[in-house]
Every structure is written in structure tokens, then in C-alpha cells.
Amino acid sequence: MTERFTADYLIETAGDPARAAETMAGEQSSGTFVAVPGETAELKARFAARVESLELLDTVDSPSLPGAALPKAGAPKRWQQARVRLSWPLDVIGPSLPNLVATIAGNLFELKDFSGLRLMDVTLPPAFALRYAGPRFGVPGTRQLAGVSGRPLIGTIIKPSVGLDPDQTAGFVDELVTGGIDFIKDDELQSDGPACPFEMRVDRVMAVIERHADRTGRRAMFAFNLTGEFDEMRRRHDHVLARGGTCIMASLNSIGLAGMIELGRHSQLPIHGHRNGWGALTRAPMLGWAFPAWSKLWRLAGVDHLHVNGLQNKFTESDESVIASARSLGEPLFSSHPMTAMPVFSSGQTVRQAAGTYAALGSADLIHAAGGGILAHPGGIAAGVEAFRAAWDAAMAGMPLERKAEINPALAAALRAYSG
């Protein structure tokens, strides 16, 4: 028996849930509106893709998008949501992870039989895990390079995002290093302009992180952003090696799928996934992704670090959302390969946040970056980063965050200084 793909969807329809999920299936395999000559019986039972089930939620009184069909004429103005698994055999696509997109997540959101439309989750046979390595370095990794055990990876972000040219920003990351950071990431908005050039940028920071390293035995992890066409990523990957540095950055929307997948193959450093533009994907409820589904397909590809946003974040997303995001990545995704990827919790983070994050995820496995949460610090830098040190000790210890900065004054200065 061939094996099988499945994919989850949580749908919103104004006609028959069941009916809808058929036309699902029909338009992502071998069917189309009407029969065609050729889609036998033989055909479709070897290569169409199936309803493996249906269970029926909530009514709603209103569509959540516009165009989709209304209910037929005299029935209620009711529109039902369900959740529907799909499956597909292995042999119409292969172990292609550009052409599972197109498969799992094609012409469905467009079709007029839906209100709403969301990919929730996706599993994938064996097969996947053969062709595709996953993350190299993942948690493990990630942890022995940055020289970091016990407690997450505390860091930051280049600030301000673009204006700083490569002396500026080797000056800055000499703070940031002196001040006992781990981790210090580009800003998406920062790769290689003609501003701060990629090349030039790498070569001062990583003089920087190398004196520093001599002096404290650490290796201060640095997550160049070499966004770009596939052959600009390869030469500036091989660059950041060849000065000594540990990590790179991509911004996966931008570079595609496919993009990443060579990319995956070709370095030999961990590579820091951003979702910006991840927003579009995800904001409307019952439209686009849920993370687990798109996070699988970034792992599958070799990404190591995936952001995840950060509770009491700057953006739309809920607390319960980010954390279900962050504990998605520990789950393994072949029971051979597991393939897990480091969380990576970011947007308006302070050292009020390390507590509950803390408790919710269950695990000290993750970046903790913050920007002002750390550079706004009154006492600087370096206070900046121990208080973060120090609000990661007492949630880690079970210790409430105001008795710890009974000891730590630069704690407490965090805590004067972030209280809303």
C-alpha cells in the first residue's frame, strides 16, 4: 500500500461541510468541476486525494471573507465550520516539498464553496525525511557554538535597524560583547546595502567578536543577514565562515522555499529563520497557515532558529498562540529524525516576560531576544544583559522576580524602568 500525506484544515462553508471537503479533494487531485475522459475509477482510487475525516464546530452568523457562495435560497443565513483531514498518496507528487505547497495549499483558498479556509497542520511519511536533512544544529548546536548551557541564549538586535555603516556597527556589537551578550542578530531590513555592505560589515564585527574570544573564551554567536538570489546567499554563507562566524540569518518569505532548501544544503552554520511578512499568512483567523503547518516545511529545509514573537508582544498575536507556536518546534517531526528547531522570542521583550515564558513553555531552550529591552537599560548595557540573566535565574528557580531584585540592583533598575 502506498504510503500517505495528510493535511488539517479548519473550514467555514455556507453549504454542506461534508460536500465541501469532497470539492477540496477533487480540486488538489485528479478531479476538476465536471468529469473529464481518463479520471476512471481505477485512476482515482490509486491517485485521488481522500476525506479521512470531518468534525463538525460551530455556526456562525456571518462569512469571515468576502466572495464565497451564500447559503441556497431559503435556508438559514448560517455558515458551519468544521475541521476536515485530507490525504494524498505519496507517488503523485514524490518527497518534494515545493510541490507539497502546491498540493496542500494551492487553488483551495480561492474556491467560492469557502468563508474560510486555514491549513492547520501537515504530516508527512518517511520518504520526507530521507530527502531532506532538517536542522544541522538545532538546540544542540546552537548551544555548544554560542558556549551557553543551562539557560536560554539571551540577545539582541542591531539597533537602529539601518543607518549604521560597518564601523558603527563592529563599535556597537564591542558594547554589546563587553556587556556579556550571546546572541546578536541583524535586522531583517539590514543585509547589503550599499550603506553597510555585507562583506565589509562581517569582516569588523567578527574582529570584534574574535579579540573578545581570545580574552574571555567565548565566542559571541552573530547572525548575519545574507537575505538575497541564491548565489549572493552561497558567497556571503562562505564569507561569514571564512571569518570565523557562527550563524547566519535568512528572511524565509523572501527567499522562498526553494530558496531555502539550498541554502540548508549548503551551510556548514546554524541557520536563524525570520518570518517577517509571516503576518499575511496568518493574522485572519480563518485564512492562511497556522504556524505548525508552515513551521514544518522551514525545518524540512534545514532551518534551525524560527521566531516565534514573545508574550505581551508588540503585535496582534496571543500569549496561548506564541506558546503553542514555541512548543511546536520541539515536537519531533519523524519518529528517526526528529528535526526539532530552537524558539526564538522577540518583539517588545523585557525581563517581565522571563517568568512567563518560562512556566508556559516548560524549557530553557530558546533565544530570548530583546532590543529596548536590553540597550534602554538606565544602567547600560551590561546591566541590561545581567538583568535579563537575572529575571531567567529566578524564573528558572521558582523565585518571584521582586525578591531576586532584592540582590540584583540591575534588576531592579529593570524593573523601575519597564513597569508597564
The other form holds:
There are 2 protein chains.
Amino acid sequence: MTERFTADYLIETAGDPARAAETMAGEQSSGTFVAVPGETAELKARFAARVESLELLDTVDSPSLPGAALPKAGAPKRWQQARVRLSWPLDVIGPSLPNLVATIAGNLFELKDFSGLRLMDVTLPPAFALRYAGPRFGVPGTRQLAGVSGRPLIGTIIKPSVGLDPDQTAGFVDELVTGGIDFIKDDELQSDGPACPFEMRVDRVMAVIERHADRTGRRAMFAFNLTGEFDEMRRRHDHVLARGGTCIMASLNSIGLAGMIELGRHSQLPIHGHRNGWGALTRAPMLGWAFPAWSKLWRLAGVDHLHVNGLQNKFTESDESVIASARSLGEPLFSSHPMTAMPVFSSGQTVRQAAGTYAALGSADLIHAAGGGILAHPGGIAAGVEAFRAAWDAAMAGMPLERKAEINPALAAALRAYSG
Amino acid sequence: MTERFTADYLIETAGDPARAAETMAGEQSSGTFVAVPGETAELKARFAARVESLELLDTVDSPSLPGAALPKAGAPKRWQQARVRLSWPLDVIGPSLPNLVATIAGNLFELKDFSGLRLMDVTLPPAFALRYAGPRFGVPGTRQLAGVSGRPLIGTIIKPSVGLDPDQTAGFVDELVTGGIDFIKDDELQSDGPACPFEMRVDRVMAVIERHADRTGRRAMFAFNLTGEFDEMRRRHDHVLARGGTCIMASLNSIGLAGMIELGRHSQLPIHGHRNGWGALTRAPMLGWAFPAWSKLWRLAGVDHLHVNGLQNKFTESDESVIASARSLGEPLFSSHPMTAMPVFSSGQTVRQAAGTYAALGSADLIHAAGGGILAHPGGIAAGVEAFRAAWDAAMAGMPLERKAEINPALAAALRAYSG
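Given the form predicted alone, corresponding form predicted in complex with a further copy of the same chain:
Following is the full complex, with the preceding chain placed first.
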């Protein structure tokens, strides 16, 4: 018996959910809108997608998306939501990530039966673990390169996002590293424009980081945004590696899966996966992708760090969704090859989110990045970093933030500066 | 003065639209949620994104997407929709498609100011035309390779979509080419799985096509789906080329932009761009991407054919949207380098959609693909193809379909078989 892969969906339909699920399975395998002569029973048995389970959820009184078939005449004006699991034989596509996407997330979003269709999760057979290496560094490799153990990496981002030239960027990095930061990232808008060429930025920034490393023995991790065409990304990666850099960053939705697979195979550095553009895929509740399904593909392709937003973030995402995303990165993809990735919490983060993040995640294996939450500390960057570390010490020791602040002036100042 | 690129958005906000537009511009360039010390007036003047125009549209009485900021206390519970144009200096990113995506379609989909945000169009400076070659074949190259002029290419798809082995696929192609078909494509689910290996499928299919070409002097165009990792796609392309094939197909959302750029640079054959997965990006009316913006990026990267759905299709898309998409492919990207692509009409198509398609598009420069609309013709495949050609002859001559059917029995049979 051949191996199968499965995908879970949230669906919404004005018709019979069981029949709609069969339509999905047909359209995404051997069937089509009309009966086809060659679709024999034997062929279907070997190659057709199957509906593995169907669980009815709530009904709603208006369709979540336009364009779908309406309730039949005389039927109640209700749309049924349901959770569906489909499975496919691996024989059709083989263990290929790009072809997996066309199968589990292809035309089915446009099927007329559905006023809502969202891909929630995916489960893959071990053949995928043989074909794709997954993250090479993950949490342990990142911790080793950054010289940070037992607490999160405290991170920040170059600000302003764009407009600094390589020397100005390096000057800012000097301040940050002097202040004790563990991790710095380029903005996703900054890659290799004429105003701040990539290789020159790497040279200037790494000179600063190496100078500090000579003094402290610890090399701050800088995620250089090498997003671009494949030859560019390879060349930029090699340049970072040659200059002693310890991390590269790519905008996943900008390069796409084939680009990321190549980069993952080529890279000798942790890959910081930026998910900008993700909102377009996920923000409509009954359309697109949920994070666990989406992130699994990038983990397989080799992404080490993945952005998950942060608690009480400045974007539209709920805390519940943020934590579900972060947790999903720690769930093993395969028992033999867990391929876990390191979550990156960011967006409007201050010392006030440390305890909640730790409590919800149950782990300090993460990067906690803050812009204003560190840079705007009234005592300066060093005090901003110290306050963040103190907040995490307190969180991990189960000590209230206010009590820790009594013995840590930097944290006390942060609590005054960043009101709850 | 530096060149700038622009992007147009449809937005929806509970707040002041002008202020929301400024937030977009700030977040996607030098600004951030809080004032940053280094964001000087000089830096902003050189690097900040600008709001070029703002046009108020309707208001709605509930937010299109969840998570956004609500109307202020006491303010009316109305959400304003508007059309916004932003511009950015090219100096920040240079003429790079992947970095363009991170800029015009990055984090902004998640901004709390917006209960709706959709990227409608993009305008690029000539530097992009120097960097990217666009489609190498387009309409004229495709017509030349397929030996079809003065009418659409009549196409179909291998059915069942999956499950046929290479010999069975070739047997079906034999029937189709015997029937006079111009264009055949693999299903997007069929690439290089163990059940139908790519190279063997190419060998078997091309043997059939070459045999017919020896007889007729015309080589039916087969779009072989080579979707996969980059090395695989290059190898598969080379194999198709070596066997005399005239078209390759890729699932654009499965491979991504970096993969497509590489494929476009490498390919010596027309690239048939399949947009499966597109529904996830476009189906929520106030989120994601409109086709003109999205397709321009793929045209630059070198896609020759792009799917646009079809009139009265079996999916959820309206005829108006289908035609707007198809028309957009014919609008020049640059006056010096139009980079127009060939639209592919498909999904539930029969002879009955020819006249409407021609009238709406004003052109026969397209591929018109039908599955059941050709294969299920009661007179067989040859009659199905003949009926389609006759329907297009009539459409282009301004003759009613029924009148043409009086002198064309195949069309008459089609009209009986495919009721309106």
C-alpha cells in the first residue's frame, strides 16, 4: 500500500458538506466537473484523493466569501462550516514540496461549492523527510552561534528601516552591540538597493561585530536580508559566510518555495524566515492558509527562524493565533526528524510581554525582538537590553515583574516608560 | 531625481483614510509605529514612500476583515473605502522583483488601521525592463510554434488529471492530435510522480506528436508541467527541448518568483503559467491581490501564457473579473517593452463562450481550452475541435452561432449537446 499525505481544511458551504468534500477530493485528483471516460474504478482506487473525515461545526447566516453557490430554493439560508481531512496517494506527486502545494492548495480555493475554504494543517509521510533536510541550525545551532543559552535571544531591528547607508548602519550596530544585544536584523525592505548595497553593508557591519567579539568573546548575530534572485542570494550568502556573519534572512513570500529550497540546500548559516506578505494569505478567516500548514513547508525547505508576531502586537493578529503559531513550530514534523524551527516574536514588544510569552509557550527557546521597546528606553540601549533580560529572568523564575523591578533599576525604568 | 515605482490599493478603514494612507507609506518605508530618532527630514525626503493620491469610495456598515481598529467612541459605525496610490524611490530596492514584492505587498496587509487592503495595480520604471526580459514568445512566438494564425489556439487538458501512465497519456494525445487539437496541457497535479514520470511522459507524448507532425506539417503544442525544484525544472526543460517539445508549464504559486525568474532566464520554450492557488490570494474582495498587479510580476519574469479562467466558468469568478484579467495581459508594461502575455481561457468552456469572449476581449489572441466541451462532443474529439473552430469563425465574422450551425453539423451537434 502506497504512502499517503493528508491535509485538513476548514470549509463553508450552502450545500451538503459531505458532497462538497467529495468535490474537493475529485477536483484535486482524478475527477473533474464532469464524468470522464478514463476515470475507471481501478484508477480511482489507486489515485483518487479520499475524504478521511468530516466534522460539522457551526452554521452561519451569510456566506463568508462571494461567488459561491447559494442554498437551494426553499432550503434555509444557512451556510454550514465543517472541518475536512483529505488524503492523497504519494505516487501521484512523489515527495515534492512544489507539487504538494499545487495539490493541497491549488484550484480548490475557487470551487463554487465553497463560500469559505482554508487550509489548516498538513501531514506528510517519511519520504519527505528523506528528500528535505529541514532547518540545519534551529534552536541549538542558533544558540551556539549567538552564544546565548538558558534565555531567549534579545533582538532588535535596524531603524529607520530604510535610508541608512552601510556606514550609518554599522554605526547603529556599534551602539546596539555595545548595549549587549544578542540579535539584530535588517528590515525586510532593505536588501541590496543602490542606497545601501548588500556587500558593503555586510563588510561594515561585520567589522563592528568582529571588533566587539574580539573584546567580549561573543558574536552578536546579524540577520542580513539577502532576498533576491537565486544567483544573488547564493552570492550574498557566500559573502556573509566569508565575512564571519552568522545569519541570513529571506522574505519567504517574495522568493517562493523553489527559491527557498535552493537556498536551504546551499546555506551554511541559519536562515531567518521573514513572513511579510503573510497577511494576504491568512487574514480572511475563511480563506487561505493557517500558519501550521504554511510553516511546515518552509521548515522542510530549511528555514531556521520564523516570525510569529508577538503578544499584544501592533498588527491585527490575536494573541491566541500568535501562540498557536509559535507552538506549532515546536511540534515535530516527523518523529525521526522533528525539524522544529525557532519562533521570532516581534511587533510592539516591550518588557511587559515576556512573562505572558513564556507562560503561553512554556519555553524560552525563541528570539524576542523589540524596536522601540529597547531603543526608546530612557536609559539608552544598554538599559533597554538589560531590562528585557531582567524581564525574562523574572518570567522564567515565576517572579512578578514589579518585584524584579525593585532590584533592577533598568527594568523599573522600562516599566515606567512602557505603560501597560 | 530618482525614479519611483507606484502601487495602487483598495483600502477600508474605520479612521481617517488620509492618515491611514500615511501609515501605509510610513510602515513600508522609513517610518514605523513610533518616531525613530534617525528618521530625519532629509532621510524622509530621499527615501520615504509618498501618498500620491487618495480617492474616497463608498462606506460600508461592517468591517470586511476582522482585527482592525474600530471606529472611535461616538463616531458613526461606518468604514470608509478608498483607492490609494503610493510611490517609492527605486533607490531603496533597485529593480528587483522579489524586493518589490516585500515592499508593495509585505507587512501592510496586517496593519491595524485597515479592515481591508487589496493591491490593485503596480507601475514600474524602465529600469525593470532592462533587468527583466519578459515573455520571450508571447502571442507571436506561440502562434509560430503551434502553426496557428488568425484564430485562437483550441486547447484541452489531459483527463483524468492524474492516474494515466506515460503510454496511456500518449494514447490519449494520439486521439487528440488526430482530432486536430492545437494545444494540450498536463494537469497541474501531474508533474513527475512515480506513477507518471516526467521524462518518460515527454518521450512517449513527443513520439506521437512528431509522428503526426511528419504527416500534417503542424506540431501540436503540449505544455509539459515541469513544476518542481529549480534543478529539476532546468533538467526537465532541457529534456522537453531535446525531444522537440514546444512548451513547458509551471505552477507559479508553487515555485515562487525567484524560481520563475531563473526558469524564465533559462527557458528556450514558451512558459505556460498556471495560477492554481490564486484563489487564496484574491477571493476575499478586500484582501490580497488583483490580477493586473500580480500578473505583471510574472510577465516581467518571463511567463508567456497566463490562466484567466473563462466566461461562465465553473469557479467563483465573475465574467467581469475574467475579462478585466485577460485585457490586462494585453496592456503594455512599458511603452518600449510591452511584455504582453497570452491569456488562457478555461473552466467549463464550450462553443457557447466563443462569441462572448471575442466580443469582450476584442481579439482572438488567446488559448481557448475546454475539457468536456471538446471531449464529450457526441461526434467525438475531431467533431469537438471542429465545432470550436466553427464557433470562433462565426464569432470573428459576427455571425450568430445558430446560423453558423446551419452549415456546420459539428457545431450544430455541439449546440444540442451543450445547452446554454
